[in-house]
Every structure is written in C-alpha cells, then in structure tokens.
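Single chain ahead, by itself, as structure tokens, in the form predicted on its own.
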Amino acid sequence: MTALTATPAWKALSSHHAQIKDVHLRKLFADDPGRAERFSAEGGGLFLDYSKNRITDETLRLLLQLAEERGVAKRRDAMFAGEKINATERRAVLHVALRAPRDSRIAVDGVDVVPDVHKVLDAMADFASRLRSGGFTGHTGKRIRNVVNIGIGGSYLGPEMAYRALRPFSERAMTFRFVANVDGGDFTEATLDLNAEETLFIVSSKTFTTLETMTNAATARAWLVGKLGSDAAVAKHFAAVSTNIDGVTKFGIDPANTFGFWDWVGGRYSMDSAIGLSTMIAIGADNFRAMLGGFHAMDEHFRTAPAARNLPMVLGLLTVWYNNFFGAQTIGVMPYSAHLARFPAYLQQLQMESNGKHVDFDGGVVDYQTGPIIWGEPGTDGQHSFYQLLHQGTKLVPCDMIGFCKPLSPLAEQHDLLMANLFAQAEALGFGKTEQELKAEGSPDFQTPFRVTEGNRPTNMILAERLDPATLGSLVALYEHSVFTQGAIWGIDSYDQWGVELGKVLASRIIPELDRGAEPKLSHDASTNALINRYRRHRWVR
C-alpha cells in the first residue's frame, strides 16, 4: 500500500488546508445557506449536523477519497466477514457478531459464530430473569439483592457506563456496584454497606488470569466466606465470564454460571457479549436484546450507506482532518446527560486504546499523528469549569456533542434549559462574539478585549429522540465504527494492545521487590530504585 503521506488524497488534502485553515464559519455559513442541511446525515436512530466543521465541499470530497484511497470499506467489508483483520494477533474483529440476529449467518474460519453467540445470550437471558425474579437465591436462601461486577478495563468500564446510562430502566430494588481499582479502598467502599447474603459478585476475566481482576476476586472470595462461614458459599454468590473452566472450577464457582466469549472479541469491545450480564442484570433480557437491535442498526448503516452519508465514516474522517491537517490532539466529547457521566472514559479506553499506535501494518514506524487523546463530561457540568478554554483559549479542541429531544426524567422544564444550552454552547464555539457586536452592545472599552470570543471551534452535534437501550447501542457502536475508520486511514491495527502488556510485566516483577523482608537487590533504573526503597522505608515502618 502507498505511504499514507504519499496518497494523491493526503497531497490534495494538505494543499486544501492551507487554502481554507483561516477561513471562518461565519463566512462558511454566509456564504452557503443551504450548508445545515447538505452537511448533516441520519442512520441507526441517530441524527449528526457537522456543519459548524471548518469544511467545504471540496474538502469532504478529498476525505472521501482519501477513504477510498485507503481501503475502508474494504477492510470493513473484509471485518463483516470474519477476516483476521488483527493481524498482530492473527484473530478475526467480530463484536460485530455480538448482535447479530439469530437468522443471521457470520463466519469464522468457516464455522458460523451466531449460533454460539445466541447460545450464550439465552443462557444469560435465563440467569438474569431467575436472578430479577427471586428464583435464584443466595446460600442461606436469601434473595440475591445486590450485584458487584468485578473486571478491569472492558470488563468494567462499559457495565458501569451502561448501568449508568440506562440507569431509568434498571430493576430499582436492586443495587450494582462496580470494583476495577486494585487500590483497596475499591473494594472496601463497594462492599461496606452490603449483606453478603444477598450479594453476587460477577468476575469478568476471559482468562481468569487478569492480575488487578483476580487479585479483587480473591478479597470479594475471602469477604464472603468470612461473612457466611462457609466455602460453599461461592458456588452460590458468585459467576464468571470467562473462557477459563478450569479456573473458575478451582475458585469455587458453578461452571453452570459461567458465561464465555471469543478471542474475535476484544475488551474495549465486548459490553455487548456475556461481560454485559451486570447491564443485563439490571435492565432484563428485553431491554438488552434492544440494545444489540440499536448495535445491529448502526452496524448496518455502517456497512451500507454511501460514504458521503455514513456517519460513522464521517465522524472518523473529521477526526483525521483535524487530527493530521490541523494539528488537534484531542477531542472533547459532551453529553448533555447526567447519565452519561462515564461515556468519556469509555470512549477513552475505545479510541486511545485501539488507535494510540505508532506503526503501520507492515511493522513501519510512521511519519504523522494517530490517535487523539479523548476527554469529557456531561453538560452542563463542564460549562463551569474547562468550557472557558474551549471558548477564549490557544488550543483548537475539536468537541463532540451530544443531546437527547425527550428526558427520561419527569423535570420537562428542566431539559429545555439542558438543550437551550447544548445548542447555544455550540453556536458561541462556532461564531463566537467580535469586538464591534460587543461595543455596538455597550461593552465597556476597558472590558471588550476580554469578552471577544473568536469562535471559529468545530462540533459535531448528535441529537437522538431520548437515551433508551437501542440508542445506547447505536451511540456506541457509531464510534466503534469510527475508531475503525480513523485506523484503516492511518493503516494501523486498531484491534492489539501490545502498549499495554509493558507495565504489566514490569508490575510483576516489582510486586516480590515490595514486600517485607530483606531488602531485595534491585536493577531498575536508578530512579525507580529510589522510588522502591524510599516506599519499601516508609511501608514497614512500626
């Protein structure tokens, strides 16, 4: 494949910039009256206006091209159909499987996955009703009231997002909490108020090797059996997800509440396999099932719209015009919903954990920026702390923002005031307020230089009718798609982790070196040395 920098696309698109990079919004917008409705695009219940981008016609006709220059939608074509797509790992990329109807026929080195998947969905679908019901009761007979979702990254961050989000839809007599944090204090504070007679806890590791996951494992197996008395008791407090029967036999788990996944399926990708079964838990099988109608939906509009209307295509591509032309290195995402307070942290592990790679699929070291660092919180939360960067600040922070037309909430009056500002935060960072609209208000000559705002800041604005299931599962999966988009472009595997197995590694090998007793002989760096003794000084002293 030709060198990304080298495309005729990428030549265009770097000679377009430089044409357009000064050119205003206000002028875009003047200029082009019928720009609202050219530059917006519909699919998988989601609606996205990106007008107010620093673009042109000829600028989304580049981007396009360059698209196509780069293979995307073959290399998606080549996903949908259970090609090894990760290389570096030589496994197939198939969360796309996850939900899938059952009518529906993907294959993996010939054999069809989908049946497998809905096996698993339907054993998930039978534990949770007998847990919600009562059916399922705890060692001493007790009804199972409390639920502690146990993982670390995928594993944690998207059930504790989702539990979140669809939190007015959750069964309410119950309570979830989620441990990821090998810190003790996670544990402590997620278990403090709880009866172990009503406890379950769910561990979620493929391998059931997962360090900081079973270190917590361990705690919440020692906490029950020192409350009940009793190692039987595991067997009826506790389930796995993982594909590791052994393990979870000798920890004293029922292989009959063990639910497995793939190795086509990767962390930051899998809240819609069994590690869903806390979010299934708490909103039933039905309004499961509806989120992977809502994954399903926007999976197919990736697959099928035209480029120019396929929104997960055009999210992906504006980040890498803002990415590698304008020299942006992170993007904002703002929900203007408190229930979807943990949504930026998910996008975090989703884009920087698959895209935060330096060389290409050929092993090659490149020559341009990948990945942006993702970061957010619900509005209007942030309009009071970092919004004033966003607005009057050096950096450009290209934001992604988010809103929902019905609340869930009863307070109507209240979520006119959350869109009014939504829709009003977006027109300031567009347009922005000039020196002579201020004096022509009154401004005070003293004060008007630090009142103009130049405006001129790119957002993406994606509005959907309300945050139900199936919106949540097409909301995610528009940027699992985009994320997708952005590393066929950079030609990079977005689907390894390699950066991530380091610190594991060298954390294995300190932990020995911080325990109690004679003082270990160490041959880190002379820092790290210090570090260890100095801790080693203070941790053991009386």
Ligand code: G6Q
Given for the second form:
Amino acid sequence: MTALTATPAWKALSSHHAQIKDVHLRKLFADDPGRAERFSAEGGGLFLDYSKNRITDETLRLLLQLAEERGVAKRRDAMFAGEKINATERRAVLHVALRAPRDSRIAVDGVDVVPDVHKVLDAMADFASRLRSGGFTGHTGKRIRNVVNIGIGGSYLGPEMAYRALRPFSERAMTFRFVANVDGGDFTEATLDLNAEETLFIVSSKTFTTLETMTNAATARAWLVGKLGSDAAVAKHFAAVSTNIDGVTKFGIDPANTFGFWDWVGGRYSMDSAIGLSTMIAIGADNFRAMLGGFHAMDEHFRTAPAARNLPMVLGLLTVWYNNFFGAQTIGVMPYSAHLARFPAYLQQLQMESNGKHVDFDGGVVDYQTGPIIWGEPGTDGQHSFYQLLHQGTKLVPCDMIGFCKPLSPLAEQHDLLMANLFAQAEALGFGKTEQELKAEGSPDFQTPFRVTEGNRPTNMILAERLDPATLGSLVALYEHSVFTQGAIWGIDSYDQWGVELGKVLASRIIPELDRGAEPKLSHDASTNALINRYRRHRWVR
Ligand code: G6Q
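Given the form predicted on its own above, I would also like to look at the protein as it appears in the form predicted in complex with ligand G6Q.
So here's everything in the complex, that chain up top.
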C-alpha cells in the first residue's frame, strides 16, 4: 500500500463510495432542496455549479480531508513561493509569475522574476503595436498582414486555441495561421494564399531544437527567401520566442524581434508568456493584459479561497472522486461556444501530459489510477454525434460543461438556443427519463425499454458572463490549478514529461534509415523492420 491509499481519508472515501455509488441524482436532489445552492461556488469571474455530481456533504468533507492529508495547500504555497516543485527537472513551476502584477515579488533562487516578466511583456506590446499599426514593415516596405506561428505542443496549442477563442477581439485586417505538424501539408496549406511580402513568421520554441519546429522554420525561411529573392528579408519577416537565445541567433533572427522566457515556464503552461506573441498581435496588448488579469484573478482565488469554495480545488477533487473511486477512465469537456473549438485539445495536453504518470514523487510505481483521458467537442455539435453514448451507453463519463451568459455574435437570438441546449443536456444527463415517465407520456411498449435514459451522469456546469480575454485567462487558470490539485493528491510530478522523450529518440534513429540512398541494416523489432522496408519499397518506386 502506498502513502495515498494508506491515508485515513482514502480509506474513508472507499467505504463511503460503497455506500453511495448507486444513489441516484434524482434522490439526492429530492432529499436536499438546498443542494444546488450549497454545491456551487464563484471565483475569478467564473461560476461553478457542481451539484449534479454523485456526492453528498460527506463526500465533499472526505475529499477535502484527503486534500488536507496530502498537503495540497502546502504544495500550492510552495509553487507560488517559487520552490522547485518540479523535482525531476529541479525547476520551479512559476506560470503564476507570468501574470503577476508589476508591483508583486516572486523570487527564484533569491532573484525576483516579476521585473523580467514585465520587461518582456512591454517589449512584446511595443512589437505588437508596431505590427498592428503598420509601423513595422516587411523587406519590400509593405505592411505585415499575415502572421504565421510555427511551433508545436505547448508552443502551438495555446496560441491557436486563444486566437480562435478571442477572434471577436482580434484585428480583422490581419490573418493568423498556425503550423505545427512536420507533415509538409501543414506548412503548404497554411501559406498557399499568403503574400510573402506581407507575412511574418513567429518561430515559437522553448528549446529551439524541436524537430518539427526547426524543420518548418527552415522551410519558412526557404519559402520566404525564394519568394523575395534575398537572405536579408529574414530579418524583417521572422520573430522568435524561445529560452534558447543562442539557437535563435544562429538561425539568423534579429535579436530585436526575439522574445525570451524562462525554464520555470512549462511548455503547456506557456500561452501567457511570450509564446502568446501571436495572441497579443491578434487582440492587442490591452486585451492581452486583460487576459493576464483573468489568469491572475483565478490564481488569487486558488491561493486564498477556502478549500470548500475553491473552484480549482473542488474541480480537481471531483476528478479524483470519479477517476479513483468510480473507475471513470475519461472526462468530457464540452464548451458551448464555437469559439472554444480547440479548448478540449488544449486541455488534453494540459491534463494528460501533466498527469499521465505512473511513478510517484519518490520514484515508486503507483497502485492507483492517475490522470484520466480528456476529450471533448463543442456543444451543440457533440449532441448530434457521441452524446448518445453519454446518455445511454454503459460507461460513466463525467462531463464539464461550459457556457456564457452573453453572446458575442451579432446573431444574439441564437445564443438562447445554444444555452437552452446546454442546460437541457446537463438536465438529461443527470435525471434521465424513467420507464414510468415514458409510459405516462404514451410511449409504445415495444419502444419503451430503448427510450429509457437512466440519468445519474454527473456534470460540472461552468458559467461566465461572456467569452472575453479575462474570462479565457480565468478558465485556463482554473484547469491549470485543477491539474495541480489532482497531481498533488496522486503524489506525481505534473510538470515533467519524460514519456515524450523515447519516441523522439527513436524517430531520430529511423530518419536516416528512410533515406533514399541508404542501405540500412535494420535492428528494430521484426514489425518495425518490416514496416520500414515496406515504406522504403513504396516510397522510392517510380
Ligand atoms: C509541453 C511539452 C511539449 C513542448 C513541445 C514543444 O509542456 O514540453 O509539448 O511544448 O515539445 O517544445 P519547444 O517549445 O521546445 O519547441
């Protein structure tokens, strides 16, 4: 038995689960009219109704006790204080410093990092405003109208998600594209209709060594120089965001267009660092700062709100409840906003790269489940495809549902239709439809068993005023800190990603083996050898 499963709270939760696992939400609500009010909380501009979860006051009490026994608050305070809580990489975890107000002080190894954060933000703001106003022109003197972010993983998902989310706030006269995949098709499609004279590439890479990004950056340079006929054009059409300033300089990017960040910012926690340069160019520095304000409001809420009313804490604990006690393998995230189409993909990396670990702080293999699989699509689209399984399938899929009270689209009347669907889905998932109810409605006997919708499917409902920059920041921080809470309970390092390394190493071994002129002596397993040989035969056939 490990430290986690040996805690009194864990044991108590196990027996408590056995008692309430079959209790229906219909009964919980019938017995407890004050439930919706009690099991809801507000913070950082977000409202969370978590009453449609399979919990009682006792569940919450025990989950909070678990957080206490696992020292979640202590670890949170250590993170905010700049301690090196990413132990396997011996690094501080300080994305919260990226949105700390100018007058705050957060030290790493005794050095206050806040002034540096604001220095970079100011430089980004200056660059963004020159681009937006036309003050920064390309090699031929034309105004820059297209921005292409080249980056992958944490250097891509956040910027693309944020651009889509905040498009109503963006400079419509400019075009933004995102190239991540090493598949040449990604670059080709992203640049097909762009005029090189009006295009700026932002190479976003913390390490400036990532295969995909370096390949696409070299492709971009060749594309640009090919179209404009001069190497000198690179200085006017490339910017870089990286912690590896040497690498950037070697690539030939003008130091004036280079923006740094720090090793205490994890890739998947970097959309509010200089990695957000494309976001800032799109929405402007004031909106970007408003977004940082939203992040910071949620940071403060997480840092100071009592555990029982602390949104990220509650969300994280509920994840543990379903993951470890109900055996739920996945969590669905359904934003009811077309603008949040990439939010589930963003959260997938945030949560699965952070908490997809099988070894605890001490290097011991865990004997409990860690991070769930995260997936989702915006509503209402999902309702017309996979929601069937959520309603009537055999698997328990707890869902987070996200909605906004005010529309941003001029087609405002459609917003009520959207929100009606959101509320209806959570209601249907929670309460379903019984055989009795169906019969009373005149359902024919031969159909009734198939129409019964069991209900008792838990949802969290997150509501905000409107999807603006501050709300987006707060929403992202909510999940960052929920991930933190889960990781602290499971006793894992949410801030490393060693599992990503092996595939990278193996790919670099295979690359030369695919070369046309090579006569490789393959020494992989039989399947990999055969696949490489087959690929070579087909690839090089005329
Ligand atoms: C994120 C991961 C990973 C990383 C990419 C890109 O937390 O570490 O997704 O962001 O591999 O890395 P670079 O920014 O160094 O190119």
